[in-house]
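Only one chain is included here, represented as structure tokens and corresponding to the form predicted alone.
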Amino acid sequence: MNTFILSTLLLLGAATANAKTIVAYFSHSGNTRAVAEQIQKSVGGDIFEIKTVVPYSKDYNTAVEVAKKEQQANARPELSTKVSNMEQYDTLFLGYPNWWGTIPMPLFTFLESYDFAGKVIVPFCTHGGSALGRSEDDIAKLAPKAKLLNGLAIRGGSANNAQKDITAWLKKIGILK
């Protein structure tokens, strides 16, 4: 395990012999999945895709319209996937597309489904121009007892070739040397 993660976990009182990392992500177009896979390759750990019971349309405009309506209604879309053993993870890399300035509503459902007290959450997003928006603030509100590290925003069109930016970010936040 990386020294920074271990020292952070020790500070949080969460270090165990089996300290583990999970990279959980929600991806509509595949961009966030591409970034999640690159992060997981860099840091190790498990990877998990957050999926909804009712999938979003493959048509971008239709999906965006549904996402906007969900946000306006403060909806909590039902998830079809669940991490059955979230308590074993100490560090959560959390990936998502930035929809309307924040995390998609399925991430609200995901974050409200688990206890993140004492865990480290490391957000990352793909976007079309609004970077992280207010997503870090929303994550902090949904997981107030977690330690939130500075997130990474990757333009959607750069997602498949983001390893250099990912590595620089992981070094900047102390995950990699």
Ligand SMILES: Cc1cc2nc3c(=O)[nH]c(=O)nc-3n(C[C@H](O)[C@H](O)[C@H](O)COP(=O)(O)O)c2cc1C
Contents of the next structure:
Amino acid sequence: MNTFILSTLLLLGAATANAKTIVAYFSHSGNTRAVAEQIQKSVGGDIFEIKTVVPYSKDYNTAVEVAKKEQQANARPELSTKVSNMEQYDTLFLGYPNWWGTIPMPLFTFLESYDFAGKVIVPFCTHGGSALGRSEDDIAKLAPKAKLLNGLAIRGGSANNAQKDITAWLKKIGILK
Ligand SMILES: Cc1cc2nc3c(=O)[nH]c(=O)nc-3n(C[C@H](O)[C@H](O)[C@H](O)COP(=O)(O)O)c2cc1C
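In place of the form predicted alone, the structure of the form predicted together with the ligand is requested.
All chains and molecules follow, beginning with the one already shown.
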């Protein structure tokens, strides 16, 4: 084998070895966090919590009203956490609760904050009945140059006991063998 081919193969090997996964999630009451932690256990990589500068009220009805107003205003709530080097990741698992039929507005802020061209985005959500809603369409619009895999929807009440569904989904979308 000549030196050129050998060094190309070595470089390709290094690129594959360096490919990294990040599980980024936003969670108001902990359900999505529970699912994110189970996914990270299965796929490895880093885990990252998307947080807002102004936290949402712990009171459910207040949070629901604030979130509705933010959606109507197409708001971009400021985030207090930042992924320091997004370039190192090739796969982003993105977790969120379904809020008013789609991703919470802080996820709009998050998706507009980085360049996802060429990356794989894998959505997952927890919900109270609307499953993924319009969220996959909205993610596709916000990260048009990423490759979007089919998302997972887990009912909030099942979030702590979702490993079986998670494993089946990861196999279906080709992440796990
Ligand atoms: C502001 C707000 C809006 C919500 N809107 C919906 C909705 O449109 N459809 C739905 O199925 N569940 C809705 N829910 C329920 C959450 O999606 C569900 O409880 C989820 O598991 C919460 O995840 P978390 O614990 O990670 O915050 C809403 C909850 C909140 C707080």
